[in-house]
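Presented as structure tokens, the chain that follows is alone, the form predicted on its own.
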Amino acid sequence: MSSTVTDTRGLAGQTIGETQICSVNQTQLIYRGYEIADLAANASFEEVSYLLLVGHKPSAGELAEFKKTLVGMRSIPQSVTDAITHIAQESPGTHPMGVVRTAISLLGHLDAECEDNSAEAELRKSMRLLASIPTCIGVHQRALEGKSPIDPDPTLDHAANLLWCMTGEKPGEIAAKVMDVSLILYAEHDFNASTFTCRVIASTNSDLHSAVCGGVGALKGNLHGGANEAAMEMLADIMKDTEDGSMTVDAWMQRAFAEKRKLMGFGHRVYKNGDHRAGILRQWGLKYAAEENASARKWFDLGDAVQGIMLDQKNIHPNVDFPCGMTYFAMGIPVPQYTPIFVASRITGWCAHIMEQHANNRIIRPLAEYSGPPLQQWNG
């Protein structure tokens, strides 16, 4: 009699905890009790922030709270700058995901309630993070473009204040509102790798500075947060053939296909009939396209181009971070940078899942099987 053998490399298929986060399927994607779309159109970063952070669905009372306070949690020490800075100008070429993990072990250390797993010291943490965040991210770059850092602005919004801490300019409001829809559509997605090397941290009593550390760890590859990075990247290769003329968008692809290369940007372990954030993303990008930067419609075409020659030969599809290369290329964002913006996202997700797991604690530990040479005797 045969059998099937179910291939659970990667923990594939495999339930592995409950969660009230945040709930997952091939027709849904819901941050506690309430869908992407409907959040997308319809909330804010903070208020989803708060939502994931805190629990429930904040009143106007209870936002105007948390947005006050994350505004007054914005400014980073001045060795935490000095240090992001001396990276900068010593080492250009350090990945900015290590920069920011970096930072957020600094804070740990200068953070007087590191070591405190209360529930109420974690929700603390949790918010002076995501509140210095983009201020971390705005002191590496300005560093790198040799212009000294800035501080954050109060009058602005979340992701406002996000792009004003890289740019020193304020952005316009088309700018602001694809940034803010961007961070929602990232902010959380159940047990991905990252989420999970957290819980995992987490479930060994450690603090959630390490284990968010972790996170950012997992987040930097390029199979993970990484791949908006490599998406652009994979476009702009594409770009470069075509446009001097040495070959089609669909030549392209085949040489891709034979050679087996993996184009980054498609395919999701869950989502086998589409990611529901890439449409939405790639909306606002064309939206922004159309208001601020016609130039950028070209990146677009050329990404429907691919996604349909993907769909048409192999049947998979765009996941969100293929919108996102080009939604921020055209916005003018350095493309090493995308992934700590994902950070600046996602550092809602990962704290909530740190606080979920510290507040309900089984250790993380799984077993394996063993596939290697049998027993021997060393002096035999």
Second form
Amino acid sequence: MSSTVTDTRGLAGQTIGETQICSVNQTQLIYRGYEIADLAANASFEEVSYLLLVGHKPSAGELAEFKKTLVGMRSIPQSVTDAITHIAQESPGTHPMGVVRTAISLLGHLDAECEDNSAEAELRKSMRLLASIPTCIGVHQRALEGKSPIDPDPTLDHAANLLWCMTGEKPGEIAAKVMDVSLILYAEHDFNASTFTCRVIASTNSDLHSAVCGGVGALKGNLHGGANEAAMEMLADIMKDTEDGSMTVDAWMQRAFAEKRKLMGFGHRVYKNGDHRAGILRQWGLKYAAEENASARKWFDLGDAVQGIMLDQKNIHPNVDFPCGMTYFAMGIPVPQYTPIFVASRITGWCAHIMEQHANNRIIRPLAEYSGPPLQQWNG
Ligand code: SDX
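Can you now output the form predicted together with s-citryldethia Coenzyme A? The one shown was the form predicted on its own.
Everything in the complex follows now, all chains and molecules, and the chain you saw is the first one.
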């Protein structure tokens, strides 16, 4: 794909490989041929996970078997539960993304197929991580609240079980649906920074767990997945400074522009006319607020004001992380768990790319242009 991008730092505009998994462009976001709005409206996260990991839309029988297998993989070893609990008690300030990274690393040590890079073993390992990451998130959040872990609920679908593991309450229909849609929207996005990290690690013939740990490390940053938390924190700052009328939202934004601040949840390396996922998630967030939490509407109103100023004055659109912050906040999800929930979804895209890389591999090793000191003699 030829590119009109002039500033190629960060590989901007560079097509550096091929994938059959996803297409991200100005007009569409497609997972293996299916457009994101179609999937968000008509599929479940389990169906999308199967599509990404196995490669085709599941039949009813394939889906039932896949869901049953995932349910059976949700439990984690007691040693992993103990480690997560220990971290929460001894170091409550450890970022949940660090805890998820550690949990996945520990799960790798305890996975008998960890060093097996065959397609069959990697699909099983992918499913084990997909099934058990919500359990890890739940153990950590409950430990931070001084509560004991609860077992995953085999009667609940994936998204509902994730909420159950964190709260110990069976979510209502709309909460489960909004979470399911958000997981579909977050699942895959071609060569984004964390997925490309996974592919680079996989390209050395390293194992799936090592590659996924790298992906978690990349997603943690606030220029990438960490932006969903940072966007909510930014909105909370704006609300605090403007709610009493002492400052207008526009004045807050002008100050941010003057300070050349990066407004979290806005902009995108690829999308320059808007993120196809943002509008979908915003609608579901508004629906949740209308049905379950009317007091949360003020966050969406504030978000719309911020979004309007960004568009009018900077021509910069929100990305999926902006509505995610407001939506998860309306649902009462603790802010530091937003990016771990992103992991619980993106594990599907990461593993699909790791398997694709291993299936047709050549080590990823680009060139660098040297701009250091000229040749000199050490004893000159
Ligand atoms: C995700 O790549 C993916 O697909 C990622 C993702 C996925 O699903 O995997 O979509 C998920 O990571 C979404 C992005 C979440 N990150 C944020 O919301 C953080 C805030 N956004 C920016 O840091 C930025 O927009 C990036 C990191 C998303 C994109 O960075 P680029 O492509 O390098 O763009 P840039 O920083 O060079 O910005 C171009 C111009 C600059 O102005 P100048 O310095 O040239 O005058 O636009 C400005 C930037 O200052 N700009 C912003 C801005 N984003 C760009 N100005 C203020 N606030 C912003 N958010």
